[in-house]
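Heads up, the chain below is alone and in the form predicted on its own; it's given as structure tokens.
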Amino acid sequence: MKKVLILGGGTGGTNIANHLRKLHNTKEMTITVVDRDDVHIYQPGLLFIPFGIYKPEEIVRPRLKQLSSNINHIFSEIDRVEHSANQVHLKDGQILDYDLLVIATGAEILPEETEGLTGTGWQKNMFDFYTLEGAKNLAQKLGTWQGGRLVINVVDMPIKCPVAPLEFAFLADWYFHKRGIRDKVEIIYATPLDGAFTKPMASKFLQNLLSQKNIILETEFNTATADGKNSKLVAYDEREIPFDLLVSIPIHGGSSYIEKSPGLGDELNFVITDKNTLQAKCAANIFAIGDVTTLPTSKAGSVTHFAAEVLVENILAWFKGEELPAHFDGHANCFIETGFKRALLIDFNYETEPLPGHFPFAFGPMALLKETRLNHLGKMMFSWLYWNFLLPARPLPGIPSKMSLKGKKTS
């Protein structure tokens, strides 16, 4: 009997559990998923809560209802992984043995790592929207805010869904136009990057879009402290940005149990993972997927979905004692909401940056690196695809796991 243990019941963990259950019955493989609670949040929906587009209850469902039947589950915090003994220790005292371990515990925000951020002003004039509580509090604030200087600050990379802060800026522009107070709001986007985004062509396009919407871009701003009392950000180079309202995208890291698991993670508690096979560097029978990995691509749901097909193929090969056959190419695609019911779409991988053209076929129907109404509809429809295709491990029609150059303008 093969014993598979999956840490994390979010996007990656649920997808892999469901995928493996489809391929193996309970007499061949036991599958156990461990997570701290029964609350599954559709994380892309957090972006829309501050603007009243989604309600909190619309993006939350029970974890158990997303898992196929005959998948075991345990609700507990994880204490550590002892990979030399093929064991996971839980904080409630349980010790779980495994033949193969999949780590999918994601990333979490660490606002306490930035001096002052969780001090005076936290959740009063300094907010996040990467948590359900933060998004709800920010929605209340924005609903009554009468204007001033809004600063959106990415403290450091990597972060979950790296386009979400840009989307927040674009949606803020739309939201304040809708409220009739855009002329009373100054929007500043402060980032540690040297441009709006990590990929040059997309960065140039997004910078032009920020400029068109009168959103000020402050690059190479490495936040040292957040001073809620005096309403200012201070960078390590002593530059200051005053604010009336701060929307912070705090430092991200992996779960604390990774730090207690020798050899498993890096200094940010992300699991050191082979970017092609998804195998952890510390042990051949440990794999990782999703935001918890060190893969040099976006920490996004689409990446998890595409990587899952590769991971399952390699898991099956590992159990057979075969060489791992599947290689993940870093495929990612993201809808970027730009406000006024328009969005653009980017599609890229490790080697190829976002290119203009059409997606997913040579004729489209969606446009790449172009604002369209159809892309907006795709963004809004993605929540349905998430619950009905991505989590149940169903393939997305016409969208292969490996990036295709069909429709893309390569020169």
Given for the second form:
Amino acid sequence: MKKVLILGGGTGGTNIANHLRKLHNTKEMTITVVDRDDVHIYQPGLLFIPFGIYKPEEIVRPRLKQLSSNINHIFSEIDRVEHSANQVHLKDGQILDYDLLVIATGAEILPEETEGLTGTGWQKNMFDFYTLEGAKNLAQKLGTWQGGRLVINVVDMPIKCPVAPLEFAFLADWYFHKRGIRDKVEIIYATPLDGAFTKPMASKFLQNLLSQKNIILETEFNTATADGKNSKLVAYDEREIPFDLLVSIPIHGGSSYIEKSPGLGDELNFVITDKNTLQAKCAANIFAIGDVTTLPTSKAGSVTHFAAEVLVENILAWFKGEELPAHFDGHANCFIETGFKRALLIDFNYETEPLPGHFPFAFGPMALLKETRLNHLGKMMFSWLYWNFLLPARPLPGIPSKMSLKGKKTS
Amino acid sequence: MGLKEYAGKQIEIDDDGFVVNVSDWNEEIAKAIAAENSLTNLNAQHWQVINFMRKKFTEDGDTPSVRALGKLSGVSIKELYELFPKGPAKLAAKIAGVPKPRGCI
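Same protein, the form predicted in complex with its partner chain this time rather than the form predicted on its own?
Every chain and every other molecule in the complex is listed next, the one we just looked at coming first.
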């Protein structure tokens, strides 16, 4: 009997659990998923909550409902992983043994790590939209806001869905147009990066889009303090940005149990993971998937989805004692909502930056690095695919886990 | 990519001005790169960061970020910005002869 333990019942953990259950019956393998609660949030939906496009209840479902039957579950906080003993200690006192451990506990925001951010003004004139609570509060605020300086600030990288803050800026432009007060709102996008985005071609494209929409870009802004009382951001180089309304994308980190687990994580509590095999550096029988890893690609659901296929293959090989056959290429695929019912699509991996062209086939029908109505429909339809294909581990037709150069303009 | 002379030695550098081969580096080259970036006096704290950066790169194969430096190098983020103005991780990496920090994706 093989014993698989999965930490985290989010995108990666749920997909892996369901996929393994399809391949092995309960006599061959026990599968147990640990999570602290029964609340599964469709995280890409958080972006739309502040603008009233989605209601909070539309993006939340019970975790258990997403797991096939015959998968065990435990609700508890995790205390630590002891990899040398093949054990996980839970906060409720239980000790769980495993033959193979999958870590999929994601990344969380750490607003308290930025001076002042959770002080005076937090959730009053300073908000986040990476939590359900924050997104809800921001929706209320935006609904009655009469205008002023809106500052969107990425405190530090890495963050989940690195395009989401840009999408927020684009949607804010659209939203205030719709409310007829765009002329009363100044939108500033402050980032620690030296451009709008990390990858050169997409960065240039997005930068043009920001300027077309009259959104001011402030680069290499490294936030030291968020001062809600005096309504300003202060950078380490002493630059200041005043705001009337701050939308902060706080520092991210892995869960705190990782810090207590010997050898598991890096200084930000992300699990040190081989970018090709998805094996944890500290132990051969520990694998990690999704936002919790140190993989040099975007922290995004699409990456988790593509990595899941690789991971399952490697898990099966590991149990047979074979060399790990599958190599993840860092494939990411992101719709970027640009407002007014249009969106861009980018598709890239470790080696290839987002390029213009067509997707998923040479003829399309989707266009890469171009604003289209169809990309917007794709983005909005993705929620349905997420609950009905991605979590139950059904393959997405026409979209293989490895990135393809088909349709991409490489020169 | 190209060659550039630092401290009397021809060094291969990338498009962003970072030393390509970690082994090409020495302390004299560090001083020359620093001077080129308006840092004429490297003090003990500068060297603490530079040496930490090289050590961490050798161990992990990866250049640490500002946050990692703040947590691990023994120099606070605020001090890092005083020592290496604007982008401490980027500038310290350049002087330490290690690749540009990936920052993030």
